[in-house]
Structures are given as C-alpha cells and as structure tokens.
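Here you get one chain, nothing else, as structure tokens; it is the form predicted on its own.
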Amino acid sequence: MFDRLSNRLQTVFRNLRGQGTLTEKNIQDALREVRLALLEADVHYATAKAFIDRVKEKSLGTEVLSSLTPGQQLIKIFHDELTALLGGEHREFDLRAIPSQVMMLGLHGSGKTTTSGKLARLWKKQGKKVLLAACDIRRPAAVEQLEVLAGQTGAGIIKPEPGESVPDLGRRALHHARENYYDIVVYDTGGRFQIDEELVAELTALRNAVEPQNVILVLDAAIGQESVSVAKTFHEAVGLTGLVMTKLDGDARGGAALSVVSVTGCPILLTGVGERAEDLEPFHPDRMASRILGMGDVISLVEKVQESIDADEAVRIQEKFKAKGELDLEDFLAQMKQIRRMGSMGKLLELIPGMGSIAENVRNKMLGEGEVRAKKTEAMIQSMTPRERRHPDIINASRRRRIAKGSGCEVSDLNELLRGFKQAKQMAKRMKQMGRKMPRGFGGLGGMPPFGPR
C-alpha cells in the first residue's frame, strides 16, 4: 500500500536530514521531487499541485528555516498536510438510527458485494443484528453471492421477488428490518461497467424510497485516476456520505486514495486490504500519513494484537509455564496460529516504525524468508503426533524421517527446529530461575528468540 510513494518520500527526507541548514533552494528542490512522486503514485494533478502549494507556503516560513531541526520541522508539515489531504480525522458510519441504513454503490468489479458481506461480519462481531438486501437484480449470480455471504456471517437476507422493482425491494427490506428488530440494513445495489442514466435513475429511486443515513461508494484503488472521475460522478448524481477503498493491498501507488477525498469532500471510512473476511480496516488519516512517511503505525499494530490474540489462551499458557517451568510445541503452534490471524508479515511490517526506511529488496527478502520459515515450522509441528508435540525428546531418527516426509521438509529442517526449541526452553528456565517476569500476551514464549528452519 503506497509503497512507491512512501519509498520516494523517504529518500527525499533522508536527503533533507543530511543538510546542516535548509535554504529556500533545497526546499524547492525537495518539493519538486515530492511533486513528481505524487504524480507517479497516480495522484490527480490538481490535488498534487494544491498539496505542494500548501506545503511550500508553510515550509518557507522563518519558523522552519531558523529552526535547530529544520528537517524534522519540514517532515511535520508534510505529515500535517498529508493528514488533511486524507480527510483530517477518522470518521465512522452513522449508526444512530434504528435500524440504520447503509446503501452500497459501485461499478462492476469494485468489490461492492464482498464489502457488504465484510461489513455484515464486522457489525455482527460488535453485537449488531444485520440484514442484507439484495438490490442488484441484473448481475448474474449477484443474489446468490450475497446469500452465501449472509450465511457465512449469520446475517439476514431479503431477496427480490419476480417483477419487483428495486425501490419496492428496498421498502420491503426496511419494513422487514423494523418488524424484526434489525439494527442495520445494508442495500447491495446494482453496478455497471460505467455510470449511465439508467443506473443513476435506479439508485436515486432507491435512495428516495428508503432515505438511508449512509450512502457509500466502493472504489477499486487499482483503477487509478479513473476512480476520481467515478467518485465525482456518483457524488454529483446520488450524493455520497463516505467511501470504501478496496484492493489497496494490490496497488503499490495508491494515489487514488489521496485524490478522491480532495475531489469529493467525502471521507474514506474503511479500506479493503485483502480477500479474507476480516481484511477490512478502519481508515485513520493521521495513521496512514505516518505509514506513508515511514513512521509506522504502532496504534494499529496494538489494535491488531488485541483483536487477534485470544486472552484466555494467553492466560492458559502463562499459567502452564508458571506451573511447569516450560512449554511444549503444542503451545508454540497455538501461538503461531494466533499471530498469523493478525495478517501477513508484510502488512505487520508496514506498521513498525523504521521498517519503511529499509531498502525494498532487503525488506522483501526478510518477508520471503520469514513466511517460508513460519510455514515450514507450522507444517512440521502439525505432522507430529500430540504426544510428540508434548514430549519432543521422544522424536528419534525414524520419527524425524516420518515427520519430515509428512510436512514436505528436510530432516535437517526438523533438526534445526528441535534444536532451536530446546535452546528456547533452556533460556526460559534460566529466566525463571533469575526471577524475571515473563512478558504478557504471548505466554512463556514471549521474548524468546525465533527458531525454526531457515
């Protein structure tokens, strides 16, 4: 997400930090590089120009030029202006009404129906009763797709009846929601490959029929500059209250997210960063600005840990370590699964301060090796019997050959795993003897060095 822009901006700032003093000339040179970086990242020309003009006005003031740390002052200006460009502050859906209504708009392929299902899952986890209304009556299998998503999330669903118009379907869904005490109704509307009069008329009629509090446009980040014109046209035709950007995990430029807020004045509420049902993240402009500038996002990282880690499981492992003074491979496997629920290693690294400054090829190498290592370790532990996981010392030569074959790894990989696990247990025992408190959250293995096959 924003990889290309982030890399370019961090190079510019490293050069600025290397300057003993900042002059009008080297600030102008830096701004020229930033402008090119924005345009290459697919930021709309007018948006890029307005951004550079605001930064330039603030950067050439005496407070920056006379500062003891002019480079840091300039970075703060960039961060503040980037945050403003992305919307300023985090916004939420308006869910005050009962039932609250969310009308989902978007072109074909934007991920509108999938996002409707993800929203249902998100709100169900928060204890809300959600109803999905299948208002896309033209796309083949659209109703069936939403029905599958409703089944997966435990949401209710209203499907069209023969000859029923979209506004009538919307009114029936709203009546059903009121009669059955639903908290939220999500209208999954029809899309086209491009906006036409028929689509606008259908969406306008549905909006007038149900009067939703939320009119959300789902935008595919991968279509780049086109997303700006799509958002502007939808906003002028129907009137938007918010945006959801999908497929940001597959777009290294990401300039569309920087442009659509400026053009429409509508906030980005959520971003889709993967295909999994849980890959839907709240959009925080200040946190995203920090990530783009290579400062990481510790708050989001902590939230991911809190959401993914099973507190009861962590306490169980902690108590087991206190009682026995050691853990086994079953405990380690349980912890690995909890960590993997947080998402890919690449997404987690984006949130760690300083990781953005590491060269892209080095970062990719670290990611590749780490993912392979984790998958091998998990495969080998899963190929063991429960008794072998609890008592690794019984794994003799024949058992090692069986486990290696069953996991698709080499015996040398297994030897390295077992050797590393033994060293980790010894270190944990020494820590306990020294009276050091074990870190919370990851049980007895917290703070231990990583082990497993390379």
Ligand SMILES: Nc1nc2c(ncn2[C@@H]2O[C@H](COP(=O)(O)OP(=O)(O)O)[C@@H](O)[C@H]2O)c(=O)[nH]1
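Positions refer to the first chain, counted from 1. Here the structure is a predicted model, which is why all the values come from computation and not from measurement. Throughout, rigid core stands for the largest set of C-alpha atoms superposing within 1.5 Å between the two forms. Compared with the form predicted in complex with the named molecule:
- Superposition on the rigid core between these two forms places the CA atom of residue 53 less than 2 Å from its counterpart.
- Comparing the forms between these two forms, the C-alpha position of residue 32 differs by less than 2 angstroms, with the core used for superposition.
- The Cα position of residue 414 differs by 2 Å or more between these two forms after fitting on the rigid core.
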The other form holds:
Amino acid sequence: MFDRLSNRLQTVFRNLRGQGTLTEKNIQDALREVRLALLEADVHYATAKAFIDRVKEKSLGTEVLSSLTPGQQLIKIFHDELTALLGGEHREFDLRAIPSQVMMLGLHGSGKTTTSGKLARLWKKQGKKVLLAACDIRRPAAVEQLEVLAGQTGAGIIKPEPGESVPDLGRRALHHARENYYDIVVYDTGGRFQIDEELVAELTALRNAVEPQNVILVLDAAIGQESVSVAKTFHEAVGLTGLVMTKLDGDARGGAALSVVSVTGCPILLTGVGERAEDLEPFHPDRMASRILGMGDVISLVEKVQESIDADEAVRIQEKFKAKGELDLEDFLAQMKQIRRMGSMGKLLELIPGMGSIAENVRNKMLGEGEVRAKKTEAMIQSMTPRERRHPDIINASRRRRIAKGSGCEVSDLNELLRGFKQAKQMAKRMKQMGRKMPRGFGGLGGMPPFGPR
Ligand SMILES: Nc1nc2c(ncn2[C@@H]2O[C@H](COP(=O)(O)OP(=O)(O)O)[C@@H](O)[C@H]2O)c(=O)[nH]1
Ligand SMILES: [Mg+2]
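Output the form predicted in complex with the named molecule next; the form predicted on its own has already been displayed.
Full assembly next; the chain just shown is listed first.
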C-alpha cells in the first residue's frame, strides 16, 4: 500500500545506513528527500512539515549511542516519529459494553457496508453474536447488500420498516440486541458523495439515539488528499473514535493515512485490503512504520545476523574447514547453537519482507515447526558419540536406532538429518573447489539450511 513511499525512503535510508559519520549536510539532504517522498505519497504538506521538524529537532538533540552508527540512529528517530505519526500504539475497538455498538460512517462507496460485513465475520469468528443494522434507508440495494453479508457471516440483521426514521431504526436495533443477547451491534449508515447538512443531521440524530462507543469513519484510500478534509469535517460534525482505511490493496499512495491520523487524532483500527470478507487487516503503527522505512528488508536481517553471530566461533569453523577440507556434525551443532543464540525467531521473521503481512497464526505455526525442528536436530546430534559426529559415515543402522532412541526422535528424522547434512557437505566441497572464500555466518556452511533437514 505504501509501496512507492517505501521505495523512495528505502533509497534514502540505504545511503544513510552506510554512513559512518553523518554531517549536517547528510542530514539536511536526507530530510529534504524524505519530505519530498512524503508529499509525493499524498501526505498533507502540514503533516510532512511537522514530521520533518520533529525529526530534525530530535536528531540534533540526541546523543549518538555507541552501539549504533549515526545513520542507524537517524533511521531509528525516523521510525519512532513515523510510528507516532501513525498513531503510536495499536488500538482496538471498544467492545467492553454488552451490547457494544459500532457506528460506521463515511462517503458513498467508501466501503462502509463491505467493512460492516467484514467486521461481522471477524467478530463471529471470535465467538461473538453480531447484529447488523441497515441504516442506509434510502437505498433498497444497500439493505439487500447488507442482508446478503449477514446471511454469509451468520450475523443477525435489522432492516428498515416503511416510513421509519434512522434514529428510530437505530433504537429498535439496540432494543432487539438487548432482548436477544447480542454482543455487538454494527450500524451501517448511508453516505453521500459529499458531506452535506442532511447527512450530518441524520448521523448526529442516530448517534444521539443510540450513543455508540465506537464511531468509525470509513475512508477510501484512493481519494488521496481529499480524505484529510473529509475526516476533519466528519470528526467536527459527528465526533469520531476511530478510522478504517479501505482499498489499500489498490494503487493508492497511502500517505493520506498518515495525515488523517494526525489531523483527527483518531487511530486507524483496521485496513481493508480487498473486496472479500476476509480482506481485513489490523493496523499496527510500528509495523507499518518499519515497512514504510524499509526496515523489514533483507539488509537489516543480514545486519542482525552478523551482529549476533559469535565471530570467533565462525572463524573457528572456517579454520577447521580449511584445515580438513570437510565439515562434520560438530560444526553443524555449533552453527545451530549460534542461530538459536540470536534470540527470538519471531523477531527475525518480521525482518523478512512479506512475512509481516502473513497472518499471525500462520506465522506462529511456521515458527513452532522451525523451533521443534531445531530442537530435534540438536537432540539427535547430542545423542551421537564424538566419533560419530566427526565421521557421520560410520552411523549404521544399529547406531541410528540408538541415536533415535536416545534423542526421543524417529529413525526417519535422523535419516533426514544425515541426508541434509551430506548435501550441505557436498555443497561446501564444491564451493571450496571453486576457490570461493567462505562467507561469514549463515552461508558459512555452504548454504546448509539453518535448521537441518525438514
Ligand atoms: N479493492 C477493494 N475494494 C473494496 C474494499 N472495501 C470495499 N470495496 C469495494 O468498494 C465498493 C463500495 O463498497 P461499499 O461497502 O458498498 O461502500 P459503502 O457505500 O460505503 O457502503 C464495493 O464494490 C466494494 O466491493 C477494499 O478494501 N478493497
Ligand atoms: Mg453501503
């Protein structure tokens, strides 16, 4: 969504990252580039200016930490400020009351009805009982659209009766929710192509009638700069508690998201990233800032890896490899321990481009599997005698059974480990024949997978 902004900023930061010392000029140049990039990405000029001023102020007043280069430190300041600009903390809907009420408002076509359906699906999955109230009373098609969504998600629906006003409909829905033990009521209101007095009067009347804890403005990211004035007007007229940005799957420049948060002071709670009911993503300011700044790139992954790898150990393995021209399972174990030492795999995964957007449960599952595999591999190698580790070729069938038993693994696990190891060894040998120097760290064992065989 912020692709273009991200690309431009990444170029700026790649240059900064390499700088051992930063001069006033470096900083000025970087700030100018960033300001231009922000403006180009649809960030409101006042927001961009305030942002740059804050970064400038902070970077001048900050002591350079010894563990960071000045370039890294400046990037950190950018990251912190951008996170603050995007709202700071991740925020949720206020769902403490029973029933909790969520009023959706916004311009025509912004995605109110679609998002209402998405929310119903999300909350139903969390075991909540959800009621949708079709408050777009002038368009029969809008009621039908919501009815279909209610049917798909298993939510309840309240439809307008002939001659019923919006506040009356709202009150009836709330009453129905109380009587029937609903957890959440979502009011899907009507919109206009522009905000006018009639719309504001209708929304205010509904708000006063039901007093929702959540008043959510749905904004179409594609309208760019215009969303700033739309958000401002709605906020002043009705009073908002949160924002949803839709259509961020399109080619929207996304910068408006930054501006609306700073203009309204309301957090973005969710983003819409497609037309399907599941195309809804929670909004995390710090993750978004990382993505925009390109901190989630391979470069920082490599940097982290290099920093945490025990340099001496790496040298030792290299020396040994050079002396023997061969790898053994002891090297493998040492390398594995280093990788484990680097700490939480979760942190590392976040640095891999694209991983951030993979659903959390999928990620956790992958993480779980990786950890289990690493533990298994370690246990198996530890169950081997030193001789076996140094000369894996002697591990015959009976030794395999003993090792498997000793480590609580299956023989098939061990077979896989040995097969994977053999491949890595051959690869390392080939690299040596090619006369290439062994790279430090990960690649040091010739592309050996960090967690051994699957
Ligand atoms: N690509 C994309 N389309 C969306 C998204 N949210 C809504 N839409 C589409 O935008 C159009 C208008 O949505 P609708 O919910 O009817 O808007 P409303 O008038 O505010 O209720 C529909 O065609 C939706 O499918 C989104 O996040 N991404
Ligand atoms: Mg609608």
